[in-house]
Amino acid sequence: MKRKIYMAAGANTISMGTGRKEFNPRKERPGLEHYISTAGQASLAQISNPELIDEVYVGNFMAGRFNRQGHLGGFAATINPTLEYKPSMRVEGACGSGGLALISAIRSVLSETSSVALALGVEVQNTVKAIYGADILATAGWSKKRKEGHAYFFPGQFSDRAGVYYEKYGYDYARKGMGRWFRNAIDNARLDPTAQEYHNDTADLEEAYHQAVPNGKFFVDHLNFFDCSKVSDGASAILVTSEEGLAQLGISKKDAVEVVGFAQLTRNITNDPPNPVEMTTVGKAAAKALEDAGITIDQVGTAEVHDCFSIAGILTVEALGLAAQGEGAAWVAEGNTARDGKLPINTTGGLIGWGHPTGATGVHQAVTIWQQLTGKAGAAQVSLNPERPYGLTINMGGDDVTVVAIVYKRAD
C-alpha cells in the first residue's frame, strides 16, 4: 500500500441479549443512541483530541426496520460535539456492514481523503419476536427466494449446507466438530465481560449441544439452536489512522496495529452458492487478503471468522486452507481452533459465543484481533507464536455473498 494504515483505540459496548444475566425482554431497553455514542465514547476517550477525527462511517444493516430508524450517520454527533458537521455516514452490506465501515475508513485514509477515521458498527435487533426478526434478516438474502425458503431463512439456509456436509462426510463425524466449535465459542465467551454468553455456566459444553438433536418439526432439519448466533444488540468501533494520524492522536506504535492487507469481494446474489460444502466468497476473499499482505496462511497467529452457524466456522476453516475440503470437522474437532491451538479463532467467543449485533460483528472482529495482536485482551488474552504474527479477519454478510477479509500485524 502507498500508505501505511493502523488502527487503534477499540471499543466494545456489551452484546446484550438471552444469555446476559442483565437481558429482561419485557423491560424497557437501550436504543441505537445508547449504543452507537457508548461505543464511540469508549474509542474516543483513548485519544488526546476528538477534534482530530476527520470522518465517520457507521456499518448497520437494518436499523429502518429494527429500529425505525434510518439516516445513522446523523447520530455521529451524539459521540461527541466536534463531530458536528464533519463527514458522516452509514454502510450496509449485510452481516458484513461492519466490515464495510472498515474499508470505507481504510480507503478513505489511503486516498489521503482523512487522516483519522472513526469506523463503528451498530445493531440493536431485540426489538421484535423471533419469527419477526428472522424475517426481516432474510433481507440480506435474495427477496424473490424468500417464499421458497425456510420461515427461519437463514438457519435453513445453513441447515441446507450442513445437511449436504453430513451426507458427503458422515453426520457424527461433522457433528463432533460442531460441537467442539460450540465448546470453544462459549469457553471463549466467558473470558469476556462483554460477551453475550459471558455468564454462560453450562457444566459439560459438548455433552448439552450433542443431547439437542437437530429437529426440523420444531427449528431447522441439520442445526441446533447451539451451533446458531444468537440475536444480539451492541456496537464497536475503533480508529483507523495513517501514520500521521495516529502520532497526532497521541497513541503509540505499540498500542496499534497495522493494516497490511485487505480484499472486499460480493458473489451474485441471486445465484445460489457454487458448491454447498464450500465457502467460496470467504476463501477467495481471504486468499486476496493475504496475497496483499504478502504471507500465507501458515503466518496468522490468531483470526476472527464468521460464524453465523456452527456449520459456517468449519466451512471457513477449508476455506482458508487450514484443513482440506471435507476435513475442517476433524481439524476443530482435534482442538486446532483452541485458545491453545495451532490456530486460535474468535477467542472472545465469536459470533456464536460473544454475540451477533449484525452491523457490529465486523468492527467488533477488528477490535478483538488489536486487543490481540496488542496484548489487551485481558483475561481473553491468547499467547502468540512469534512465527505467526499476523491476524486475519473475516466478516461475511448474507450467504458467502458480501465478504471483508483484513490482514493485521502489531505496529513497529
Contents of the next structure:
There are 2 protein chains.
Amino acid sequence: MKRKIYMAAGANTISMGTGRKEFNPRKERPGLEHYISTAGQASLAQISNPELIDEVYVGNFMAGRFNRQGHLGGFAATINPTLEYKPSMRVEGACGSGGLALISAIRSVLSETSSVALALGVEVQNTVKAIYGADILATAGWSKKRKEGHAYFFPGQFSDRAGVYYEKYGYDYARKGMGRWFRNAIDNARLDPTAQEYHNDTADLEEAYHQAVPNGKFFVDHLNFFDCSKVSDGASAILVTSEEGLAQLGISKKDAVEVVGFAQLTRNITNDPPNPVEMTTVGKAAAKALEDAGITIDQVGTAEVHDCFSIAGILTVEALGLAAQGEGAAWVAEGNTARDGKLPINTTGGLIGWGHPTGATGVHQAVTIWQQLTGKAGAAQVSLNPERPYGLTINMGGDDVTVVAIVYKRAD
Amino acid sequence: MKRKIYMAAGANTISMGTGRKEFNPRKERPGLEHYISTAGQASLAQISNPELIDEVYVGNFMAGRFNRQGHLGGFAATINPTLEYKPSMRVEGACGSGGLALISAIRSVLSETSSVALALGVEVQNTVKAIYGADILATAGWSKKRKEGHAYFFPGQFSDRAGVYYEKYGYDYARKGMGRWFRNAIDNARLDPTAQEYHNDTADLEEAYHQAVPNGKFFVDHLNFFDCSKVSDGASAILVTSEEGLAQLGISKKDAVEVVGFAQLTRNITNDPPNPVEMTTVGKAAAKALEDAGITIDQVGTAEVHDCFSIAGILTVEALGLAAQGEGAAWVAEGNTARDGKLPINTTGGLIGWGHPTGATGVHQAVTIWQQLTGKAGAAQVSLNPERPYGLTINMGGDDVTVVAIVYKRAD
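Can you switch from the form predicted alone and show the form predicted together with a further copy of the same chain instead?
Up next: the whole complex, starting with the chain shown before.
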C-alpha cells in the first residue's frame, strides 16, 4: 500500500427479517431511508467532527426493484447535513456491492482526493414476497442464461454445486460439514444483538438442520432452508481513512484497523463457473489480497466469508487453502471454523446467522472484523491467537463472479 | 492533480431510438450485451495491447428494470478475454452514472492501483413503452416525493422549472432561447453519424419547435416534445490512463486529452432544488472543477452540458456564469452556444440531438470533447479558438442532484 489506510467507527443496524421477534410481515416497516440514516448516524456518532468526511460510497444491489429507488448517493446528506454538496455515489456488484463500497473508498483515499470516506451498504428486501425477491436477486446472474433455470435461480446455482460435491465426495460426509456450518452460524448470531438469528433458541441445531426436510423434499434439489442465507433489511457503515484523516478525527489507533492488502476480481458473468466444486474467483482474490499484504492464510486469526449458502462456506474454506479440495466439509465438521476453533469464521453469524441484506453484507463483514480486532465485539468477541493477528473478509457478487478480498490488522 | 491523467481511444455506438431510420419499435433489437461489447471493442480496436487495461468501470442507471439485469461489471470480459479476473464494477448516480464511471477511473489511476482503466457507460431503454420508461427513470428522484407528482415525473420537474422561468423572465423570451437550443442540437446531430437525430431533415427547426403543440397542448405543462432529450439505446467507452499508461499503450499525446480538473458533488435528493430557476449543484461543481484546473470559464473552448431538457441547457449556461440569471435564454438565442458561436456547446447534438442513453451520456460527453480537442470529430469538428484551449463536461443525475464536472485540454 502506497499510503496507510485505516477503518474505524463501524456500525450496523439490526438485520431485520424472519427470525427477529420484532419482525411482522403484515406490518409496515422502516424503508431504505431509515436504514441509510440509522447506520450512517451510528457511525458518525463515534466521531465529533463529521465535517471531516470528504465523501460517501453506498453499496446497494437492487433498490431499483425492491424499493423503486435509484440514485442512492443522493441520500448521503440525510445522514448528516455536512455531507451536502460532497461526492457521493452508489456502487453495485450484486451481493458484492458492499465490498465494492469499501474498495472504492480505499482507492479514493489512496488517490489522495479524500482523507476520510464513509462506506455504507444497504438493502431492504422484505418489501416483496420471497418468490418475487428471488426473481430480483436473479439479476445477479446473466438474465439470458436464466430463462431455462430454476424458479429460485440463485439457490439453484448453489444447489447444483452442492449436488456435484455430494456425488464426488459423499452425501453424508458433505451434509455433516454443512450442518456444522449452520450450527456455527446460529451459535455466533446468538451472541450479537443485531443478528437476525439472535433470538434463535433451537436446542440442537445440527439435529434440526438434518431433519429440515419438510414433506420429504428439500427447498431446492440439494439444499434445505437452513443451507440458505436470510432475506434481510439492514445497513452497515464504516469510515475509511488515511493516517492523517484518522488523527484529525481524533480516533486512537487502538480503535482502528489498518487495511494491509486488498483484491477485487470479476469473472465473465456469461460463463458457467469453470469448476462446480471450486470457488475459483474467491480463491484468486484471496490469494492476491494475502500476497498484497505479504502474509499467508496461516497468519489470519479471524475471517468473514460469503456464506450465501452453506455449500459456499465449505467451498470457500477450500478456496482459501485451509483444506484440500473435497476436505473442506471435514475441516468444518471438526470445528476448525467455530469460535473456539483454529480459525474462527463468521463470528457474528455470517450471512446465514447474522443475515444477508445483500448490498450491506460486504460492509457488515468489515465491521465485524473491525470489532474483533479492536476488542469491541461484546459477547461475540473471540480471543485471537497472537500469532495470527490478521483479519480477512471475502465478499462475493453473483455465483463467484465479483469478489472483493480485504486483509486487516489491528492498527496499534 | 497529483499525477497526470489522460483520456484516449473514445468510442460510441449509434444512439438508437426514434429518429434513427434503422429503428423499428416492432422488431427485436440488440440488447445490453451488444452495446457493452460494441462500445468496448471499438475503444480497444484503437490500441494493440488490451492486456494493459487494469480495470473496468461501467456506468449504468437502471438495467435492473429496463433489462432485468444487474451486476454489469460481470460483462467486462465479454469485451475482451484479457479483462477476465480483473476488477470491474458498475457505478450509478441516475443519468450521472457515466460521469461517475469517468470519476471512478480517474480516482483509481490517481491511486496508482491502476495505470489504464476502461470507463464505459451503457443504457438500453427501448425495451419498454415510454410511459413505463418514465416510471423507471423516475427512480432518479426520491420515490416518496413522487407519489403526488406528474405521471412523467422527470419531465414534470423540469417543466416546473420552465414555468417559473417563463413567469419571471417572460414566456416568449424564454421560448426563443429554448427553440434556438433545440435548433443547435439538431444542427449538430446532423453532422455525427452516430447521433439519433442524424437523419433529421426538418427545414426550419425553430419554426417546427414553436409549432410543436399537438391539439393545443404541450407534452407536460410547460415543455413540448422538442424540449426533451431522447429515449435511447447506446453505449460509449474511453480509456483513462496515467502518463506511463498512455506511453505503454503507444498512444501519442496528440491523440489524447489531459484531465486537468474535476469535481463531483451531490445534493440531498429528499429536498426540492433550492431555487427553481437555478442549477445550483451544476454551478458549484463547474466552479470547483474550473478552480481545480486553475482556469476560468473564459478559457473553455467547447463544452458538453446535460440538456436532458432545453430549459436545463439554458439554466446551465447561467450556472456556468456565461450569462447572468435570466439572461441565459438571450445568450443562447444570440447564437453564442452554436457551433460557430463564442462557446460551442454540445457539438455532436447533446442529449436532445445525439441522444440520451442515460448511463452512457457522461461517457459520451467525454468522447465528444476528446474528439473535438484532438481533431477527430469529422464533419462535427469545430475550430477552437487558440485562446480557449480547454474542454468541459457537465454530467447530471436526477434534478441537479449528482453532478460530475471535468476539465480537459489537448495533451500535446
